[in-house]
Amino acid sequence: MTLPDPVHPAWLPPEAFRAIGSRRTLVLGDGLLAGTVHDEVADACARHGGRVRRGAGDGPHDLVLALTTAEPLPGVAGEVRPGSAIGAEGYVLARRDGVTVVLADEPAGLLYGLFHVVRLGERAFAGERQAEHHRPAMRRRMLDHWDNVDVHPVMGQVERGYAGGSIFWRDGAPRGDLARVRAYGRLLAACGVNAISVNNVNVHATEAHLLTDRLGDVAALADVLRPYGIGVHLSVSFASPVVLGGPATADPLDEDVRKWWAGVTERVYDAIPDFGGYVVKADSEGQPGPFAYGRDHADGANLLAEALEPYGGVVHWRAFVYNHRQDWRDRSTDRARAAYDHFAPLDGRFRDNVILQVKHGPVDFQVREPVSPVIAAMPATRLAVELQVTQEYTGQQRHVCYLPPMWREVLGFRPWGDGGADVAELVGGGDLVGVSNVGDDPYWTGHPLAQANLYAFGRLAWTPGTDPAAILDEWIDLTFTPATPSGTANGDAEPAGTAETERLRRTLHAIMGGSWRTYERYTAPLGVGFMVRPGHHYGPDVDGYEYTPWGTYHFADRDGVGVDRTRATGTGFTGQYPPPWSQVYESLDRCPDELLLFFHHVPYGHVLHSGSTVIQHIYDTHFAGAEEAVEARRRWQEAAGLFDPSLHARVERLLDEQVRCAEEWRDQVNAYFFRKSGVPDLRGRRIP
């Protein structure tokens, strides 16, 4: 695929099908999805000189890539069929004879085990590889954009966005740039996500119109994304009926409020068939929603799934509600609470096709939180978990923050502990939801490193146990594939470029693959979250939600720091927690420490169990952050021949940007927690 100037290819370069593309492949299968995998691979084929055959045909081949229900199979691909099913995206891998094949029972299969052999590059075509089978642990797997037609006044073209406007949307019209979301499709393809919403969730004026009047405008971009397998998805107001000249009100137990939204909902499903249903923000920062008729949320959401249920939709029905204005006196009301008291009593009641989409902390997307126990509490509810690519609270785009090694570890947890079940498994064969971190900026997401996270989500979304590291490795080997094949250089025994290759693969995971806990080092301590500028969100202010309404709070004062959440004296979100967790965290002394000041109110001399005081690891991990900063811009430096020249210009800006930003959080954090506590630097270092 030709990609519009000066689009970055991302992880699919045209090199990235050189393996594939100086190949023999026949593609057997019909089918929209079918079709795409054909034309990959002739594309590939007439940039690098291979053939590709689709539909039976004499051989040798190198390459098949067939659906089960293909006849006749040649040799080699009917020996490798399973006997049982391979399931509707799964597929399996083989090579026996000189020859690598792939099956699958439907195209989406056959798409993505296309794509795993782009991944696997040469190593797809050696040896002899015995059957695998791959099957996504996660039937849905979908970004949320959002993003907003109409250019916010606050929030701008991209709520929460970091990387330029909307790929879809510029000024309340649609962009109509299409094969830059064709192009978007293909990588979300390659890496395993299977649906989006094109909306923002905070539904404004003219968003709402795309429900009705201005649906072809999100037909177009469903017709563009079906040959890649992705569904789309429109986030829609409560308030619609009312916005949009129905009936005068939104109660969900309204019979002329059902009978609208099922006819709405039929329209919708005519203009799109494969469409997949609504994203819904009720109740929660303003939005409109059920509780104004004195309905809860399972009353709103099934509503919706009322509608939806005859065409196979789903709604997907945020958990995201809280009391946004708290009097930040009252230090009963905890929003950490606010999901699982929401939620939780509720469980049992939503119609099946109903999805709660639960933010993965109990907060907001900070750089360390628990696990939201709503996760655990509602077992007879459909769950999706969602995660935040766009770095909000992340450094923005502006700081390299790698982001696989904090999803894992939430999809890993164990609200029941060692041997009970995991939360990809609790969700597993349901949805993980990320919120998109691409915009209209020539390398999809503002930083160009920053394009790993969105990738490694996909990869998390359908094998969850999958090492952060090697998902790293893959978007290496696949972004800076080298533009021509090793061959040997001066007789050497090392390949012509390998030397090369391996030291850009070194730095890159110097550079990314610790940087997660080198931005928690420098921003909020402990899990205690938020410390950032107000509105925007970027940068320090240790106070700057401090007495607002919003609920984020530190209360450190000049003897501790800390949320009091225990059952014992504070507000008892210890309590949503199943054993053991709920002792843990209610601990004291058994309380991880990256987590204490999210569950306790400490003095500054608490001994962490890394034998620390509390204020004496705030000094350290703020300097050391600072430091790994400024480390990793040198990194980059010493690796300039390595990387392409704009490319390497445009992060080396945004490292001076990070070191710069890395130096002011740890003045100011250090800084004002000398002066609560008055306790100096058991080191002696200067601070302000």
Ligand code: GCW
The other form holds:
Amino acid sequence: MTLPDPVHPAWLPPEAFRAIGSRRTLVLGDGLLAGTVHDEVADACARHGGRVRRGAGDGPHDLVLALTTAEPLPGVAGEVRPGSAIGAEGYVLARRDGVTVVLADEPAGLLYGLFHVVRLGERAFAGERQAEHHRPAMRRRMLDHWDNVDVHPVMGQVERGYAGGSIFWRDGAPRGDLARVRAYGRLLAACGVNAISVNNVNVHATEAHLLTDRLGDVAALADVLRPYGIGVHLSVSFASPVVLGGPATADPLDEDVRKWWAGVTERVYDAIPDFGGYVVKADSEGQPGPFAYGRDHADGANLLAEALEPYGGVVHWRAFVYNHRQDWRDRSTDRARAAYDHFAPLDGRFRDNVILQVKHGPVDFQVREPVSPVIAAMPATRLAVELQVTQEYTGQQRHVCYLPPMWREVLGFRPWGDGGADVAELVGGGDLVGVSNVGDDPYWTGHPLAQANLYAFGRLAWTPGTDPAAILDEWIDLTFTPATPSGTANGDAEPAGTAETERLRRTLHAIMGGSWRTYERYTAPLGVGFMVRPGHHYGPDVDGYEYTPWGTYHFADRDGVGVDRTRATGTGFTGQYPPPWSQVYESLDRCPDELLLFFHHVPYGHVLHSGSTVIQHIYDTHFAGAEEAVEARRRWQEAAGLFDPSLHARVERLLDEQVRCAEEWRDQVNAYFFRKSGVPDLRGRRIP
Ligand code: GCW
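Right, the form predicted on its own is done, so what does the form predicted in complex with the ligand look like?
Up next: the whole complex, starting with the chain shown before.
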């Protein structure tokens, strides 16, 4: 596939297909996605001299990609066919007698199997391989685009977008570059993503029309994404009937409203038969919702679910509901409590095709938050966990911040303690949703190294237990050194790379591997959150949100800092967790250091488990974090010869900005707390 110039190929450079493209492949199976698999291989063969057959299979073959329903399956493929079902998107990978086999029950499995072979490169064609069964942990692995069709006067083309404009929309119209959208679908399929929503959850006037008279624009996107197994979803306004010329009310219990949604939804499926469903942000930050009619969120979600049900569609109903007009003087209102307080009582009331979409933390995508208690509180409700791939609060794609270590902690969190299920298991078979970090920038994600977050999102949604460092290796190998993969994420032996590729890997690990913790060190301390500039949320402003209606406070005074969320003396938020966490978070002694100020208000002299006082920890981490940014830049500068010069130059410029901003954070946070507390730095460093 030829990419529209000058778009960066990300993790699918042509070289990544060399191993397949130089061999003899047989593709057995019908259907659109099997056709995609054939075309991918054919394209690779045209470049690298191999050949591909589809249907009838004169041997010999090096690679057979076959549906289990294909008759007859050639010898080796027949031998590795498992006795039981492989499952919707799964595949079996094996190698015997010099033939590599991918078997799948459905064409989607063939596509994911093909990309597995791409990841393995030459290793896919060496030695023998016992049959391995691969299937995704999450049924839906979805990216939400916060893309506006019109340029929003405040938020622009993409809300919280840091990679240029939208790849779908521009100035009120479709952007029209469907080749780019197709290339995006291909990248997503290669990391395992199978669904996207194509517009912002804040649905403004123009965007509301995508549901009705501008449905053709959505159908055009669905058409180019379909060959890569990507289902299209749409964010809709709860007030759609009112704003699109239907009934004068959007009351979910009104008969005319129900009929209106049924009719509209029928037309959606006429245009897009495999349409995924609706995404809804209701009664949140000014978006309309069922509260206006005295109804609750189960009433609201079920209305849309009922309309989608005949077609197998789903509603992603967001749990991000809180009072964004609170009085900062009111210490009893706690934004962290809001999602649980609104939704936990509704457990069991949602229709089967409602998926409650819960942000991973109780507040709002901060660099450090506890896991949302809603996830453990809704056993009778289908759940999606929402992660923010776009780096709104983690450096806005100007800072390197490799997020998978945070996501791994979220997915591995056990709400009932050791021995209980973890978040990935709780949501297992359900949905993992990420807010996309992609735009029309030539590197897709603005910061070229932010591509790794997108790639890793898909890979973690497929296999949540994967080590983030192994995913990083996979991404590095595909993107930068496709000829010499290390393949550690697949558990394969590591072949010797050249000294140069080893240096390249070491450089990227040094810069990216710990970058989330580095970012945490130079920004808001110990889980307290925010301290960002209001509005755009970039850079430090310690009191920026302190006296605002948004509910995000740190309560620093001359004696101490932090939010008391205990049951004993605070907002009672700790009580939303089951034991042991309700007790661990309640207890000043047991609360993990990194979340201390999320749960407790403590004096500056409070001694952490680490042995340091809170104030000294603030100074130490801020000096260390800013130094780590300087060190990352130094490593990058040293590695100039290892990367494409224009990519290198782009990252270098961004690292300059990261260093500048990290030092600004360091100085503002340190100065602020020194002035509040009057406690000097034990090590006598300069605090402005
Ligand atoms: O983090 C906040 C963002 C808003 C966003 C909102 C949400 C789309 O600042 O820009 O709106 O979350 O998740 O709905």
